[in-house]
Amino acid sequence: MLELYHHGSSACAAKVRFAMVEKGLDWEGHYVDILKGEQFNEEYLKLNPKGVVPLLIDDGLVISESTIICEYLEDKYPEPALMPGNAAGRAQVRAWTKAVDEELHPACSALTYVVSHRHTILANGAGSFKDFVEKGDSAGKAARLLKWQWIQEGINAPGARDKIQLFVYYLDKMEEALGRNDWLCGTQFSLADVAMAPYVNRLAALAMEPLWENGRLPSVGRWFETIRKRKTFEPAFDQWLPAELKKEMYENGKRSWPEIEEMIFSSEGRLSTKLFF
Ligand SMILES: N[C@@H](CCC(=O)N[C@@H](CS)C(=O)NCC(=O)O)C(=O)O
């Protein structure tokens, strides 16, 4: 039996129940609500040192990190494929993913802490300084001193803007690959287009639909809407986002949209879009 641990507002999490709902998966979910400081309990430590979700245990073996999760999951589940046939494809769907892992992802959580995250965790009292950068092991600790940064200090806290510019270059970087083709790699839907739909949607689920609409990135628009509409869609994503933190992540994006917005387009020397290869 598939079990995940994840939690409702995970990026990473739902890229990984995005690929199990795809595949036909039967799995098991645990919920670790990160908001409220439950990646710290003793237990959890124990099967992730790093203190966050995604954790995929299957039949006793134990992962962490969702693209090793989903490629783990292609592996083992080849059917329906989520892998190009060929090298070339499959080097190509590795180069979205590798750049979700460093640097789409830690742009996106700069993102959703300063604009939302900081507001609920603060409101929780989730917790203390120790438990944010003392816990957990020290590889991840630098990361885990950035969120501490973004939840006390917001947009003004060292890099955040930067962040915050790398995920608008993503953007513009999937409306160049998806000008060419219906997919980001192609014509084949792949673990590209599972590992960028929850940033997509993360955007999305802070009101910042103005990124793409009204002509801004109607490539990106187009793919999103297709996302959207797949029956897998409510399974993986929708579903698990509870109600009251919708409302709250909605609110507090919609509030910090025209300073985020005056951020992005005032500023010069946009970052190239030139795709992967
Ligand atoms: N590279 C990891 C990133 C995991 C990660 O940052 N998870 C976040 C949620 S998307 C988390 O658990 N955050 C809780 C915390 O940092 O306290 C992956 O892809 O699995």
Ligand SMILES: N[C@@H](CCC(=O)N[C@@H](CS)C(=O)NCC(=O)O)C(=O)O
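Positions refer to the first chain, counted from 1. Because the structure is predicted, anything quoted here is derived from the model rather than measured. So that the term is clear: the rigid core is the largest set of C-alpha atoms that superpose within 1.5 Å between two forms. First, how it differs from the form predicted on its own.
- With the core held fixed, the Cα of W148 is displaced between the two forms by 2 Å or more.
- For K173, a C-alpha deviation below 2 angstroms is recorded between the two forms after rigid-core alignment.
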Given for the second form:
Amino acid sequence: MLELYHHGSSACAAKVRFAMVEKGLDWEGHYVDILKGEQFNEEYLKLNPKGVVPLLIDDGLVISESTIICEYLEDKYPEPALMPGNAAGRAQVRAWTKAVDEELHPACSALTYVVSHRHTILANGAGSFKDFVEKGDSAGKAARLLKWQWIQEGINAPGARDKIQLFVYYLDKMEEALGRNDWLCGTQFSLADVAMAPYVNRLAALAMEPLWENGRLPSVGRWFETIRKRKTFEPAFDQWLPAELKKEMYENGKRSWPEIEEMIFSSEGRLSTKLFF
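Cool, the form predicted in complex with this ligand is there; where's the form predicted on its own?
Partners and other molecules omitted; one chain follows.
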């Protein structure tokens, strides 16, 4: 039996769940509440010293890192295939998954903080700068200092606008790819789509659908609506996001949207090309 340690708000965990459900695999879930710090419990750290989710255990074999887990599942359970049958197609898929790992995932943390978490933390009381920065989690003081700036300054915090612009850049790349084919890497649903879905879904969870709605990015809108209609979407995504957290993220996102819209769009309502790299 496959065992997955995961959490509802983790984009990486959603990616693995999506791949597993698409392949029709049976698995046992272990819910690690990362919002309560359960990933730092001694027993979990023995399994994953990094203190992050997801983590897969298959007959005693422990595998971390979401992309590695997805590729492991593809190798062990090749049907239905989530990788193209030719080398060129597989290279295209890996270009997308590499971009997610190296760029979009780090940007997702910043986006979620400046759009949603900051409002919740400020409403609950962030405490003193000293207490916040010296809290002993594995992120380290430098990372906690950056989070403090995200919380206090929002999209005006150092680097925050760059992270938001990065999402806009990749939405634009998706629009280009999806203008040619139904899926990111051609006519076949693949691990590229599995990898990108949680991050577009995070934008939607944060009330940022206007990035592609109203004809702005029609191919992205069509792709995401198709993703949402797959019978695998609910058991991979919606089933695991607590209702209270879902409501909180969406309401905070609506609160943040006007400021972000002003930054991203030109006066004519188009995506501002000056944001693209």
